[in-house]
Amino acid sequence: MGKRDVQICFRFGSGTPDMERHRSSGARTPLNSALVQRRSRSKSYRLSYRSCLGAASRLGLTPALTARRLNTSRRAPKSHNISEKVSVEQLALLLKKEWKLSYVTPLYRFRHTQMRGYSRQLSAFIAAEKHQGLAVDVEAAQGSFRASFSVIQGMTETDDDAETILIQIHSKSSFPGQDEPQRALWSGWLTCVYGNPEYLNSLPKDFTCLPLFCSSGSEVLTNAVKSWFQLTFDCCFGPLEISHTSLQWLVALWTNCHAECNIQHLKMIWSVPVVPPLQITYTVDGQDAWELWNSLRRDPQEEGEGGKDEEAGSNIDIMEVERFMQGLKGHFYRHFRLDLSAGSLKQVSTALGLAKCNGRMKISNSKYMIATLTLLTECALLKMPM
C-alpha cells in the first residue's frame, strides 16, 4: 500500500462519527473538552558577508537574535483597513496568490529611490542569462523580458521597517508594433513588518533589511532574480519553511479573528509517521473552533488591574496556543483513538489564508495580513545565518 489519506470534518451533528477514507464525518466540537496533556551556514555566504563587513563584522550579533527562538507572546490580530494606506491595485497583486517563501540577509547599499535603475539592470541581467540559455521561460521563450521595481507604500508598521518592494517580470512580444498587453510571468516582493527593533537598529546605515522574500512564477526566473540580488547587494537567500510551531501559531491567530471575519472552517493537514504514511485532513467548524479557543483564553483580570488588563487581553501567549492545540487533538483522540501529537502539522488553511510547512503561503484577506506577515518576518529573521 502507498500513502493513505483520511479526511475528518467536525461540525454540528449527532451520534458517534466514523472515520472513512476520503470521506467526511460529522460531530460538534464540545466546548468543555478535557485537554489531553531545526540550519545551514554556507561558506560562500560567510565570505560574501565579510567582504562588505570587514574583520570587525559591522553587523555583529544582537541579544534578540542569538536565542534563535520565536516569541512566546504576540499581539492578537486586529482588523486593519490596509487599503487606506496601500494602493488597491498593488494590494490585489499580493492577495489570493500562492507564494514561495525565502529569507534574505540585509541588502548592502540598496536604495528605495533607485527603482528605475534596478528595473533596467535586472532586465539586462535576465536578457544576458537568456542569451546564455539559462533564464528562459518556456511559455515566452521567443519573446523578451521586462523587469519592473516599485515601492509598496504603507505596509510598514514601525519606523524601523523598510518599505516593501514589488518586483514583476513581464513578457514582451517578439513582433514590433503588436498591441497585445504584456503578461506578468513572475512576481516577487520583499518586506519587513514589525521587524526586531534591536537587530534593525544594530545595522549600519548602508544595510537595508527586507528579510521576507515571496515569489510566484517560474523557478528559473526566481533563481535569476536571486542571483541578481546576490551580485548587486551582496546578500544571501535561503528557503523559509514554516515550522510546526509557527503553523500552530497561525491556527490560533486565525481562529482568534473568527468573531470579526467568520473563518467558516479551520482546516489542518497532519502527517502521522506510520507504515504506510498516513495523512489526515482535520476540518473544524469555524464557530466551534472559536468557542473552544475563547473558552481557553486567559482571563485578563487575573493579570492585574488598569493598563495591564488591556495589554493582557490584547496578547496571545504560547501556553494558550498549546492548550488550544491540545484541545483539538484531544477531541480527535477521543473519537478515533489516534494521537495527533505523534504526528506533525503540515498545512493550515482558513478564509484568511493558507500556509504549508514547505514554505508556501497564500493571504486571502487583507484586513489580517499584518499579523501573518509579522510572524513570517520573525521566522525569516531567525532563519538567517548568524
Second form
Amino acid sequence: MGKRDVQICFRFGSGTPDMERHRSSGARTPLNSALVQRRSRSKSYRLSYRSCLGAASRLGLTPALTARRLNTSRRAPKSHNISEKVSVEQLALLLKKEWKLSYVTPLYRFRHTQMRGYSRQLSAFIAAEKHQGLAVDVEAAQGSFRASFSVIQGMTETDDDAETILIQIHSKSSFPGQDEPQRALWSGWLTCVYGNPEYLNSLPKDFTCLPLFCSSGSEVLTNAVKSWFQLTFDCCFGPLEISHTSLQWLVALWTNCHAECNIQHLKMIWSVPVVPPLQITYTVDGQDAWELWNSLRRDPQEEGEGGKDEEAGSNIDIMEVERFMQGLKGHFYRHFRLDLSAGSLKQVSTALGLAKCNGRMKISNSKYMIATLTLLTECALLKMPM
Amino acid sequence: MDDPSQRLLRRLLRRIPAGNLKTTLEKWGRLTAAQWRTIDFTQTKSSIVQMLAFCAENEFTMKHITELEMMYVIDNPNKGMWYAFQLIDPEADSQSLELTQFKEQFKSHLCELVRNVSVKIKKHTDEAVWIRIAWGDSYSRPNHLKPTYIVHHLQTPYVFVTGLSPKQRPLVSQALVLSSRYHAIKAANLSGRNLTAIRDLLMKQYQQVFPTRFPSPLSERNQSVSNPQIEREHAGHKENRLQMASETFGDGMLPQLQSSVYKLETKFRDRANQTMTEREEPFKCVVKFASTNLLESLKLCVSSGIASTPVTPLLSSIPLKGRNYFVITDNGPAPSSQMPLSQN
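Can I have the other form now, the form predicted in complex with its partner chain, not the form predicted alone?
First the chain shown before, then all remaining chains and molecules of the complex.
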C-alpha cells in the first residue's frame, strides 16, 4: 500500500490532476466513488497502461524512455512444466488452435467466483441476440447455445496476474456422444501473464485486468461475447496486431528454446511490396538457426543454458534480437541480392507455435507458452487506448 | 450408359462453368439437333439433368465421355499443378518421329507395363500431343475419375505432366522414353499452374531483351530540374536497372509462374561473425518465392532497386534455365557471387 500512496501523491502533482484525482479516490474507496465516476465521466475509468507508466516513469519507477514501448530486454524463456500447475485437459483446449487476438480494457466488477452466473447470463444474452435476428447464424446451431465459463488455474506468473478465464460455447441441440467429449462451437480466453506490476497495482480495486483476449470460432459469436462483456463489465475490445518488432522477438525467443526443446525449423514469411505482391518464405533448419543465435549472444563464452539465474545468461536484449535478424537477412542477401528489410515480416512459426502479423497465433507446445503469452500480454497492454 | 461413365459425366458437367458449357458441348458435337434444341442453357441445373438423360439415351460409353473431358482440359489446362520433364540423349531418328508411330508405341509400351490402363491420345492444333491415362491395376478397372494428363510437343525434348502419382511415374517415364526415341528422362525442376507459361519458359517463347553494348541514349529534354547533374545520374541508374531487369526476365507479358524454391546448403559467411564463418557444416535453409506472377514481381524488385543489380544467378536462372526448383551447395572455394547451381 505504501507504494501506491507514493504514486498517488505524485499524481496530484502531475499534468492531469482531474483524472488522477478520480483514480486515486477510486483506489481508496473502491465501490461508490468508482460508480459515480463511471457515470459522470465516460473515459476516465479506462485506465491506460501508457498514461500510468508515463506518470510512473517520471517518478523513476521505470526507465523513462522505454516504458511506453515494448520492453527492450526480456528473460529468456525457461522450460515451464506448466502441466504441473494447469490441468492437462484445460491446457489441451488452448493448444494447437489458431486464436484471433484482441486487447481488452480492465473489467469492472468481474468476479472469479461467479463463473456459473456468467455462463447463464451469456447463454441468455446470445439467445436474445439470436431471437432479435441480429447476428447468430451458425450452421450447426439450430438449437440454442450453452455458454460455459471456467477458470484456468495456474496460468499466472505473479501475484498481480488475474487467473485466466476460459469461455466455451456449445450447441445445445446436438446430442453429445456418451464417450466423446462435446466439441465447442466457439471458445475464447482472457489472460494476463506477467502483466506490468506498476500498472496492475495502479488499478482501482474493482477492476480486473485480463488484457489478452483470444478467440476461435465464428465471428458472429465472437462479437456476441464481446458485446456481452462490454455491457456487463464496461470494458472495450480492440484488434491486437502483432507488430514487426514483436514478431522478431518471437523469432529470437523461440530459437533460444532450441537448446532444450527441438524447434525443428524457424519459418519466416516476408511480403515484399511489388506488383503483384511477392511473398518470400524463409525456412531455416532449427539447429542452424540456434547456432547462429548462440554465436550472436551478448557474451558467447557464457552459454545461455548454463547460466541458471545469472542476469547475463537469462536475459535477452533487443540488440541481440536485431543482430540475429540481421544475420538471417544477411545470409539471404548474399544469395539473392534482395534486401528483406524492404519487405515486412508477416508470419513466424516454429514447432513451438505460430504468430501472424494480423493478430493470429497458435501455441503448439505448452512448455514455452508462458514466454509467448508474456510478450502478447505486454502488446495488449500497450495497445489499450489512452 | 454404365455407372462409372455416368459418374464421370456428372462430375465433368459440374466442373465446366455454366458460361462455357454450351460452347464445350457444341465442340463435342455428340448431341442430335433435336436434343440440342431442347436443352435450356440458362438453367444450369436442369441442363445438366437433361444432358445426363440424353447421354443415356444415345448410349454413350466411357469413350465419348473421356473425349468430352479431354476437350475441356485442353481448352482449360490451368486447373492443376503441371510438372515439366526433359527427355535426354536422343537417338538418331528421334527428330523424324511421326505422330501415328508415337501414338501406337506409347500405348503398346504402357500396356505392357500395366494391365488395366486406358490411354487416349489426341493431337492439339498447336502441335502438342495430349495423352490422357486412366490407371487401374491387375485387379481393378481403370479409374477415370483421377486421370493423368501428359502434354508432349513432338520433336522437342519437353514433356508436361499433371495428376501423376510417384508410383506411376516410372511407368510413364519408360513408355515415353521408348516411344519418343530417347535414352532417358529427368525432372526439369519446373512446375506451375499455368501450362502455357512453363512451356513458354522452357521453349523461350516470350519476349526477351538482349544486352546491347550501347544502351538507349538518355532523353535530355527535361532540364528544368534543380540539379540536372544529380537528376541525370539518378535517371542513369534507373535506366540501368530497368535494362538489367528486362535482360534478365524478359519484356512484355512474362510467363506466369507461381513459385520458385531454393534449397540452400551453403556456408554461412559473415565477416563480423567468426564463429559461424568458421563452422564446417552448411547453413541449411529453404527459400520460397511466391507470387501470382513471379517473374513480373522479381522484375519489379530489380527495376525498383529492392534487389540489387547485377541480378544474382539464382534468380536469373529461373528464366535462363527454365527451372523453378534449385538445390544450392558450395562446390569448393567458390566466391559467393558465383555459386554453382548443382543438379539434384
